[in-house]
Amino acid sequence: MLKIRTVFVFLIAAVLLFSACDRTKKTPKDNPQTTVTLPAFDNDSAYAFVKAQTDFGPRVLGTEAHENCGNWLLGKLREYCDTAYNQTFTARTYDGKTWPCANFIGSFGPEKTKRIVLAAHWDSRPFADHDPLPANRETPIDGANDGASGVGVLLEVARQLHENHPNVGVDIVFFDAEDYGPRESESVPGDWWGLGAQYWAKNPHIQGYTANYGILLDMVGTPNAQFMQEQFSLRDAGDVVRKVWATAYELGHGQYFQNKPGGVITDDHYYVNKYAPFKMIDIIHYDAASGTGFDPVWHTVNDNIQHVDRNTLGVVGTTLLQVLKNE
């Protein structure tokens, strides 16, 4: 996905104290035992949804692949959801260019007042600026993990909700223009990441729209992923973080959803929290040892379907469905 995010772990004592106080009373173990029945979620179906996106080619603003994939995504939301919205807008990127863009929203139970937002970004980065080979650094990326993985999980969630509607209203939002931010070597003042999220937060698809809370997915296809508790999420919606991580633990996913503080990540949820009347958390793989904080294929030409893991998609998908069921 992304932008060149600022990623680091808070090392000062005050933040560590905050993180410790923000945890659930039950501390997850590395390999928890569980007797909870897993919600219906087809890992292979989610993987197929990821692959279908990458088969279009890099979903970079202004390309045929971007347009074709967008049409396909809107069609899937119309197929599964009660109502679907195509929110078109024009984005100006850091390089002064303007692009036609679209956020896609699929709603279940639009008449229900209690609402949960599930979100991911669907565009991919126009250049592999973190690739180890300099010759690849201007090459657009497939964004299989960085973008498509979250969308794939949410499409499978939508497919399941189509069969078994939840008791709460659910809005699935696919943000555009998330990942066309400056290269790490470029210093351009301004908020040039998450442009689709910024637009939607300021201009919701329904006038006066709000929700009880939101959950963003990003890079949720990494093999043996570590979903630590992102710091903006803890700061703005610690209760939601506790709810989601406790649910994952009860399902036996404590090895993935680790009860540890993660990085500070300027992702789409940051802009939703800044501009919308409700709060959103971020489920995102975090690897403090990688140098970037992310999967080694992040922003490289190797962010392709071969590096997406079905089991990780399933862990995230079953957790989301159980969260909705618990509501």
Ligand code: AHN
The other form holds:
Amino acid sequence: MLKIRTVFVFLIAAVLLFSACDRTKKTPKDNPQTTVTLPAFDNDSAYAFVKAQTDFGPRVLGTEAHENCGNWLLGKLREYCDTAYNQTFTARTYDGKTWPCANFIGSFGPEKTKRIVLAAHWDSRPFADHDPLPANRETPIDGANDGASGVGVLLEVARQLHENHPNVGVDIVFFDAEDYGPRESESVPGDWWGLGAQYWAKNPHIQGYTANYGILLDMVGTPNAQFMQEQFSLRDAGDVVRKVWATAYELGHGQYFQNKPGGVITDDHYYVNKYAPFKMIDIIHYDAASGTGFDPVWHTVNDNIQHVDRNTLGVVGTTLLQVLKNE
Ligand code: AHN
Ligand code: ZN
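Swap state to the form predicted together with the ligand from the form predicted on its own:
Zooming out: every chain and molecule, the one shown earlier first.
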């Protein structure tokens, strides 16, 4: 009798122990054969960083919101990173106007030679030229997804790296003046997109600066995003694309990071690849069926915080942290 009870107690203890162990792990939906521990990344914190930017108002060149948000971003990089740089420059836009601009760089382990760049643009578009309502097409946009989502993910990555330093050197770069390209209805020859990235690629924050590779984030807040493999990224840094997508798959994010070619997108990474001594990929939501290839609210007045999904931010953030950990 006593023997049976002892065996029973042991069995219960074993079952409890097993399930307790199991709770510390996550079984990915896509590849249930494996169990992995997700790196710490707080989706709510990333979302709050996105909202904090949109709360300044549209971060359009020449506005007070742009200036105020820039000061706040630089302050956050100074808080979390080992060193931060404020790279000011003057941008001339396609309409002949000039603007005071700034790229912000936050570095972890600035003395390390092996380095990864993580980037996003922090300005927002001055006009909603893709809005379905013609009356809205001159209105500046919040750019919650188009701009702020990538910056929000990277601020949360920086907050996590501050707690848990990576072995590899990391430079977080916030590009200005990405989104002041001509309206859809205009056709102006020249490279009018990615002005901050063009400036930084030609004038790095440190003379002779280089990195092993870079990862750009753009529109990483779309609910159930599809991150197809952007084609300039595949052309210029196919090995980096495959490494990042494989890492996402191992974390159970294969639903988001799909092993299919996506759009051909002239984003900030295009100019880095053109002018800098290293290559950068672009993680960007792509939907061939949406008409524009982007999120349905892209360059409309509805690109606001209500359309940003914290789960998508988390998928991208955990993937980046795992990529850094593996280096
Ligand atoms: C165009 O394809 C016009 N622009 C891609 C870069 C971009 C704009 N990303 C966000 N807004
Ligand atoms: Zn845009």
